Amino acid sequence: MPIAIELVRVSKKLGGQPVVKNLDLKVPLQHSLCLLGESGCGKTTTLRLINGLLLADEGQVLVEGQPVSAANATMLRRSMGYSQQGSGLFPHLTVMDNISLIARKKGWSGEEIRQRSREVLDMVQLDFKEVSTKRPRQLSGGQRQRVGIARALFLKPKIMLMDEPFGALDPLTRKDVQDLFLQLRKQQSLTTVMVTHDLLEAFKMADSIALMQGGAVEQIGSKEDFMNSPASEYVERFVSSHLEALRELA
């Protein structure tokens, strides 16, 4: 299977403190990887290294075989979809202006933008006539998150990066938007890397999971690997604590 994203011995310091340490990761084409872990473990920094918002101090980040550098980071970033918690929409822009912002900067015509806006809003099960002229404050939380996904899909990316994309949603809406994205991922043949602190979300959304601690990967594998063969005491405690919390709520 071809490799879409690869990190080779990648390290990064922020404020003089090591945040990512000698990280090795491979994400095959059309595969879904979840970066899982507690706050401060380095998962969001890893995502930003992949899309070039940060550059590695040591090692190499490759996207479709191309090293991420200062010279090409902006171009590579625009070739990838990016969805984040709270949708990240500009409050003063309409839905259509939000989702087509980069396309307009790239010189798309008004008709091209209108047609693609209809397509992507239909993908996320929103009615173009109903929402295209609204501003984010006029939408529900679930609608805003769907618009955020539509924006990420606008330029037809092969790779989607997601930073806690469902974290701000109530449980029922969260499940609906998760299920929607799972369908879209399959339909669009996307390679995805998603950040979460929620073990059950990782189990649901990813083909493989990389549990991080202190800037390094503690274990990478499938749901079954984490449930049946934890690689360390930390992994066992992390999994057990989440499952115990779930049982207490039951």
Second form
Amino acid sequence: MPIAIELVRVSKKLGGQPVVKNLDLKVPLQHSLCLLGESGCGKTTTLRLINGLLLADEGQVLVEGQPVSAANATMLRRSMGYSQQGSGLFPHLTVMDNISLIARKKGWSGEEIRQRSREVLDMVQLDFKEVSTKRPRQLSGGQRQRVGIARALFLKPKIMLMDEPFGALDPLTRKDVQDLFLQLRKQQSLTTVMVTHDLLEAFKMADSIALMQGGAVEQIGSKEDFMNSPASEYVERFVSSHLEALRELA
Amino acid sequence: MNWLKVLASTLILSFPLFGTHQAETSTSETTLTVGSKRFTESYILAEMMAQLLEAEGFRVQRRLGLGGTMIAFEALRSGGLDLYPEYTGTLSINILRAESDLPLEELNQRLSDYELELLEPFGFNNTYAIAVPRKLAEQEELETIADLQGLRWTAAFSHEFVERQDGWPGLRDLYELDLNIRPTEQALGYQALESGAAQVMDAYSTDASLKQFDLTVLKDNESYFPKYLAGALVRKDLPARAKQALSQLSGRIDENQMRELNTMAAIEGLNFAQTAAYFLAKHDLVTSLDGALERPQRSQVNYQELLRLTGQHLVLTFFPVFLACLFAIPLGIALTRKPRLAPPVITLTGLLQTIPSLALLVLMIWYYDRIGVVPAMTALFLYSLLPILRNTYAGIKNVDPNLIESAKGIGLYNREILWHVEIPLAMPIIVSGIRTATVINVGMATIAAFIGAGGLGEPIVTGLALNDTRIILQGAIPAALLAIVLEFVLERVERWLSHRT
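Could I see the form predicted in complex with the partner chain next, after the form predicted on its own?
Zooming out: every chain and molecule, the one shown earlier first.
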């Protein structure tokens, strides 16, 4: 498989503190990678380095073979879908204006926008007539997150970046939206990079998982790799603490 | 970049407005601008001069009720006025900083530095006066201040008079008096004498109230008090024909007459123009003033005039707020981009707001060298800056950082984030700042009348001079209603905007 995203010896300091250290990472096309770890491990910074919200101090970030720079970062972000915790919808815009904002900036016609709005809302299983003229605060949390995904899919991206996308949802809604996204991912052949702190979510959503600690990857591999052959004591502790919590509840 | 162009051209278009005003007020040769300060006597004297000049064929613009000696004098010096009534004592002591009142010749010598000239005074001397009830004066056979020697009477002297070196302390030493001093607001002194709580008070020698309360002024035989002879203070370049016309008033008004005129305006409630016309006709100074000789009637509320003043007031309120928006909103946004500059800049506009309004008006007169609408609007503009700037800055700063992150994440450029996310979300707070500025300005604009800019302050200033609540309320009630209505409307706009977010 060709490589969609590649990080080569990337380092980044924020406020003088090293946050990402000498990181190497490859995401093949149509692959789904989860960046997993506790808060402060560098996973969100890594995501921001990929979409150019941060630029690497050292090393190189390549998206579809192109180095990310200050000059092309915004254009690059337009070509990638982006979804974040709490949906990140603009409260003063209707659902349709929210999802089509970039398309309007790119000069799409009203008819094209209506057409595509129907399509993407349909994809996330929302009724165009019912929601398109509503404002975000008139929707439920799950509906908002679906609209957020619809917005990310509007311009038919090949790559989708997600920052704790299901973080603010109640468990039942969360499962629904996760299942919906898994289905969409296949259907749209998306390459995804998702940030989460939840091991079980990572197991469910990802082809491979990169567990980060102190700005570096502790282990990268599949669910089975993590269960059967943890690369370090930290990985073992991280995995077992999640599983123990589950067992105690059961 | 389109909005930048719009902004720039609006600013450029709005400033020439100032320019056209200037042309209107200062170039026309046959128009003379007459000013007055804001007390009854000054209004009446200015009206007399204005009417004499009109009778002589000049066009006269009236800028009456200016906020104080400094404002009137600066306006005259800068050419915003051509003449106004002033007093020898005020010119000598307050303006030329002399020890006491100067003789007319010396006064004019020193005034020529300013290109000004005081014409031969009208005759009366409006100085401090020591007054006692007429009955008491007759009973005790009092004629001069010296006759108070040995009397242990209670004196209701004004606070200022008790403190001033040229007030009570010097008077006591010179005349060897031994009065029982009770510092009292001057307006209340009259009541104190009427009720018998006090027997002596200080007043101004041409006060209408002296007549109303039937008081006798004791003679100042030793010439202790400086002379406050009123006269026409004019620019040296005033046309000779105008000076000629004005000189008809020289030596024509004595203290009794001035007191009577003050009484007509302040107590009988006639307007200044009628009062002045009455005097001029009575003394044959103007001909063909039909009916002026009959004592005119008490003036009524003029609703058309009130409507005109309200219109002026709205312009005085809104135009500065509009300009302040054009200036402060972009500046507030720029400061969110350079947050280190924000505290000093916001503090600076805050300092502007602490300048007392009259002081700011005087500064503006210096700056523009003229009085009227332009300096008033500039002052109101400066007062409007802080609430709009501060709220714009706070509003943009308060936008949820997650939404900015989201906007960046989906690929909006910074410019687009500003227009599509930050400004709309900050709008309720910005409008709240505009609301504050507008409501403050409705109140502040009333003081614009001090520098002849019109508006609802005009009846307030006139009413204050006449001590006539009825006239004050003609300005104060519409101004208060205006503030309430604007507050209500803008609050609705603000709520409607924040409802959308």
